[in-house]
Amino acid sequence: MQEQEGYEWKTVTDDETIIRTHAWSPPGCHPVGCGLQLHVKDGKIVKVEGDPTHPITRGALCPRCLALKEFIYHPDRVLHPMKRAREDRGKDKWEQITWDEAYDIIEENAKRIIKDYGEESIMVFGGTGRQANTYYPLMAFMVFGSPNACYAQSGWSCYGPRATITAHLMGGGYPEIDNACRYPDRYDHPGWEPPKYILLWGKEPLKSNPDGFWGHSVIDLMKRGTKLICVDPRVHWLATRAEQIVQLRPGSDTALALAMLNHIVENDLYDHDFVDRWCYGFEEFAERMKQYPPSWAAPICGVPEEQIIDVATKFATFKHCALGWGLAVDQNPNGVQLAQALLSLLAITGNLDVPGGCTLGTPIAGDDDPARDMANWGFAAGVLKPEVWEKRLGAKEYPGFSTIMNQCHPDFTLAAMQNGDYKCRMAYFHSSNVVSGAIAAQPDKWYEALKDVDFAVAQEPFMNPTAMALADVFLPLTTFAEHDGHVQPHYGLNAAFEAAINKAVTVGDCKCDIEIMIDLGKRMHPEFWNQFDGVVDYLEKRVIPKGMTFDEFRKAGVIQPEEVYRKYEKGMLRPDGQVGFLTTTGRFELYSLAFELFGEDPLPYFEEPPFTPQNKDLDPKILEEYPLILTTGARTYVSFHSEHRQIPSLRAMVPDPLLEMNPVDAEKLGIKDGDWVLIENQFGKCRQRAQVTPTIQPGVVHAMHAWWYPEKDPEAPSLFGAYDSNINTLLPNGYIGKLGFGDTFKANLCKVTKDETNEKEEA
């Protein structure tokens, strides 16, 4: 472990206070753990700059970080607890309250419910990306003892499904590209070199700077000769750079995947060596790919057969090459199929876990500890009851999903709640925006099954339409500069770095998402959670690497773990230190055994998804009622999800939702750039702002997600708008993949007609 030589977390003058710290949420963001200087004066943030000294992110911030002031400050942010009457859900008729006040009535309303209906009837909703990502499950386990926690995008579809296949196929962790992040002086290191080339899949890591990985290095490895190559149905502005932009149709991408593991096979391209010694199964696993020549996934991609071939070359003959696979690979009912190729594209070329490649997680302090594993915790701890967790909601029915994921399964859950064979009595909305169709599908389905639960709780900065439609409590969350905390990228799957959030500032009657947590379990389940006298000590005892203080930690700066490649070869990927995987083989499994006992296809397949022009089985009328290619999910400078709308300098780089079309099918329909359309399919409509743009293939159109109005009427049924420009109401429900895993957010149908209203909304 190495820390940052010369790091002073606080600096005084006679002027203001520089607090260093390190950002995660709220506001949302994935824990990229960016370095920021914040300059207090009078007890208030005056300027927010980027931190040079981090040894990743050097000073650079992105727009919603320099944003910060905003934020904190914003008019309409809550900063005290507020409660309302059962019957005035969806009316503006808060109650400002205190923390006693409102922790009184949640443990009230738990206690009674788990005594008349049992734990399992507690349900606590999380979101994605943000810092309440590591704790929503816990508050579920370990205060109300419940087993149902619950991201309620269908099919899970958001860095889980890739997080459990790879632990299926070779053990855990996660591959990700190698940046040098590991190494405090970089670049420089003698052990590192620069990927040849970068296969980005699916993937806009300058927007999204996804799952902690630092996105802007992509261009620094570019400037030391890393070449790209994008595989998307959009041309982003990094795809503009690349040597080749692989412009293929929305939701064909396994097919390409293994065409191109055709090609590589039938051509004697893959690293013998590894096969050899590393892999399980490749004998059954080329046979399989004998099926898919890159002549057969030219027509089906709508790539050419020579650069299928020619890039396919170059991945596996290039020492050596990384792979950034991205949403695309979550967000398809085939994804797992797609998942498990390209796993296996990185196996046998050689170009896992090697310089220039993709890097496999370490352990890091306090790892080897089984309690970190959230349901083993809470049965130590007495609260989670084994008799209870065999009640999590579609355990049983995707047990590949749920030997890795400890929630329920989210289209099984909704489900349950339609048709009465599960009634949820308490929600528990835990940075979790589902009616906003922030993350879920169908988010109007979500209403419904959830707008008589008995009792309901909200906790963030921000009222928005969840809380406006359910709650009867409020919780006002701290951001990350008015709170202690830790940041991991990766959510410790691929930790480059351990960096300490600092306290800057305290802004109203506001409490982080630890402290919350503390305070509830101390009256739910004193009997454990009296142990933790509050968050840093919280922190000491379960988070920060052992041995450690708080204030030894943030005083080490960014502490980077050492990098080690091959670690297959070293004993470092299995707790019993034998060389090899976390297999049944001990190998990569090409021809997975776990798939194979889950009674599933132990090698990979195309499947075409449901709602396609290629679906033979897609009636034909759909598909002349709804001719266009609907994608959704890129993502934006400015926001997270759904959140950051009411932002001004953030809301006025992008005022609208955007339907980005071609120019050609804009032209056949009368649409004009700048104009408000009507985007329908059998599934729902909605109204967004057209972008014509040569960027995207004719017959497809991508629109924006999570869209909402914080200046719109509140009360129901707008719901600040909730569903009049929000492209989730088109996507359905319940449309999984193998392992219950993915969904159509990145392949549907619709069509798009003009606004003839021409009702202009004002941002």
Ligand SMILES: Nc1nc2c(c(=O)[nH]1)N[C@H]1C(S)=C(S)[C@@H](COP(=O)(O)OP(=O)(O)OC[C@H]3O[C@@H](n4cnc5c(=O)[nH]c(N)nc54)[C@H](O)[C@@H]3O)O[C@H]1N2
Second form
Amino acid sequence: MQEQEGYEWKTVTDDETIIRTHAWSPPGCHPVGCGLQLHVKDGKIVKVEGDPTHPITRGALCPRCLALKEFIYHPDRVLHPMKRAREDRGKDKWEQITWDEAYDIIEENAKRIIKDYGEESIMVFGGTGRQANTYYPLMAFMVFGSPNACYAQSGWSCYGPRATITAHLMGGGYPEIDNACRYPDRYDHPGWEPPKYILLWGKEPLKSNPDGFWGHSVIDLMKRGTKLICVDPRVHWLATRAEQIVQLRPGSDTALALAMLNHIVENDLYDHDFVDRWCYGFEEFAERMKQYPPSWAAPICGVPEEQIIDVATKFATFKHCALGWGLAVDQNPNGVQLAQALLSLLAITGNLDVPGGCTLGTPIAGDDDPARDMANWGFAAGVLKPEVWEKRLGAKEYPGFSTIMNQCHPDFTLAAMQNGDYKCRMAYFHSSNVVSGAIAAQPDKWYEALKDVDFAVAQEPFMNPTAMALADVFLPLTTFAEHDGHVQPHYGLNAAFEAAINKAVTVGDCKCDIEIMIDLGKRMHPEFWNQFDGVVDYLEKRVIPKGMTFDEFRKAGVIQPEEVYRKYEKGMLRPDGQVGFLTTTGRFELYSLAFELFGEDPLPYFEEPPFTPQNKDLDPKILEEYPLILTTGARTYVSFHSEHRQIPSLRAMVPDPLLEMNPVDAEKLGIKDGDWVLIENQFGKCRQRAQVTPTIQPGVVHAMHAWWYPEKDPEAPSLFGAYDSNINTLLPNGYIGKLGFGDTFKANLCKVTKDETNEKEEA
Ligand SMILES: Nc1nc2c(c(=O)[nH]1)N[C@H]1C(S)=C(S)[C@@H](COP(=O)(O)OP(=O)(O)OC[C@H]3O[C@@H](n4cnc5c(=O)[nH]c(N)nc54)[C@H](O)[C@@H]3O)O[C@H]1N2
Ligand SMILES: Nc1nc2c(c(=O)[nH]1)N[C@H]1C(S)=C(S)[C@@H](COP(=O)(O)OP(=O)(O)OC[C@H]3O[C@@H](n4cnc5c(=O)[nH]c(N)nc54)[C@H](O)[C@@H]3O)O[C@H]1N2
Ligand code: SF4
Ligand SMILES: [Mo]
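Alongside the form predicted alone that was just displayed, please also present the structure of the form predicted in complex with the named molecule.
The complete assembly is shown below, putting the previous chain first.
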């Protein structure tokens, strides 16, 4: 553990106080922990700037953190708890109440519902990566005793597939590009070297900083000689600086990855030493790869055969290379096979846990079942009963999913609610704008399935469509500038550091996720929760590095663990201290015994996603009607999913939802840049604004996701224009793949027409 030298978390001058802190949420971001300096005067933040002493972010901030003041002091922020009569759902008839009254209502309803229908009838909804990501499963398991923590994205298609496949094939945290982030002296550290190539696969990290990986470090690496190869149907900013772009057809990725593996194996370009010592099942794997020569993949992917060969050769022969695998790996019903192929690529080319390759996190020591850890806390606290845990929705049906993920299965859950097999009696929207925001496919179906729940709570910084549609009680949240806390990038799986979140100001009557969890815990299960005397006490007892007080922790600044390469050689990846990987064979399983156990094919294979021009089983009428390939959700600098739409400086940068389309398609359809267009398919329709650009392939359109309009009518049925521009109304639930993962968010079909109401609205 290396602490930051000379760090001061608080500086008091005659004029102001400067609080140094590490960002998390709200407002939303993944656990990236960028360094900020908040200038406080008379109890108000007057200026926000980056912290130049942060070893990784070194003063850099993106527009969302720079707009923090606008978020904190926004006139629409909800600053007090509120309630509304159940029959007034969808109406703007809120009444301010005290925290005690809010807690009384929640306690009374939760206890009644548990008594009448069982703990499992309470569902706690959460979204991605925010501080709440750690606390919504705990709210379910340790406050209400329910096994049903629900992340409602079809096929749990974010990070879950990549993390789960990593756990099954090798154990431990998911491999991340070696960007020297564990060294205080970063790129100057002796022994560290930049990757020769980074293969950026369906990831745009400059905008997304996904999972706690710092996108700008890709530029740092390029300045030090790293070359970039982007696998992406769009040409994004980094791609314009890449050595090459593999501009493949959306959804065809697994074919490309298998063809690269074929070339590497057939031409003996693999790392024999690593394969012999550390891999299991190479012979079966090599035999399977024979089916996938680059000549087979080229027409499937729309990529020249020579390019596939060139990229594969470079990745295998330059020492070392790194893979940045993004969301396009998860959001694909063939994504488990893709993740398996990509991890195998890293393994057989000897790029796992080496300088300039991809580094591995270490599993939580002493726990042979790390991903279910939180459920174990629930059992240990005596709140989550093992027989209730058995009622987790979809756990038995999707064992490959549920042995690693501690949640209910989203598509199974929706179907069970729709067909009456399960009735949700209490919905707790902990960090989820499920009826309109980002997470759900066909969000209107989730709305329909939840609209009659007996009781609902929303915990949010702003009123949003979900709270307006369904909540009976609204709990207002502090931003990260208003509470003490802890941030650990990469969800702790492959974390570069731990650092404190330092409270700078108080605004209204808001509380943070941890405080609300403790308060409600004390009412539901005082025998366990009474041991925690507030947020700092909770952090000291359960979260921050053992033996440190919160005061010591925050004075230490950014605490980096020491980087150790080739952990498999050193007994660091297994709780028993043996060398090798945390699998049955102790090796990286190219042939997966875990998959075999679940009755699945142990080797990777290609399957065409359901809605593509090349799917032979697709009804030709659908393709005729909806000829354009639809991909969605590439991130923007100015929003985190459905958040930030009401922040003036950010909204000014992207005022409307945009549909990128190639000039060739636009001309054919009589659409001009800036026209409003209708996007439709057999599942739904919405309206966005055309952005005509050559950076997207002809025949492919890309739609922004998570649009709603805080300025529109808040009441139902409008719900702030929840469905006007919501691309997810075109994306179905239920089209999942192997182990229950994957969706069609990055590859579906649609048609686009000019919205004839255009001129009228403009006038
Ligand atoms: N079409 C399409 N849809 C997509 C995607 C895509 O690529 N294309 N991406 C998908 C992916 S990968 C994901 S992960 C999901 C994300 O989906 P979600 O994470 O569900 O995102 P939101 O809809 O913004 O809802 C999250 C809510 O949490 C609130 N919130 C913010 N910070 C905090 C906090 O600290 N605590 C609490 N309690 N609440 C907080 C926000 O105000 C917001 O209302 O979206 C998915 N949706
Ligand atoms: N600013 C901001 N940052 C965010 C978020 C946010 O909402 N806003 N959301 C966070 C979340 S939850 C996540 S999961 C991460 C995701 O962050 P990333 O992993 O970076 O993923 P995306 O931005 O969805 O898409 C990356 C690229 O995939 C490409 N792509 C689309 N379809 C395909 C395909 O079929 N194959 C391939 N190979 N590429 C394809 C897109 O063109 C895009 O350039 O970002 C996180 N960070
Ligand atoms: S990635 Fe951007 S929005 Fe997220 S914490 Fe860092 S500066 Fe803030
Ligand atoms: Mo995500």
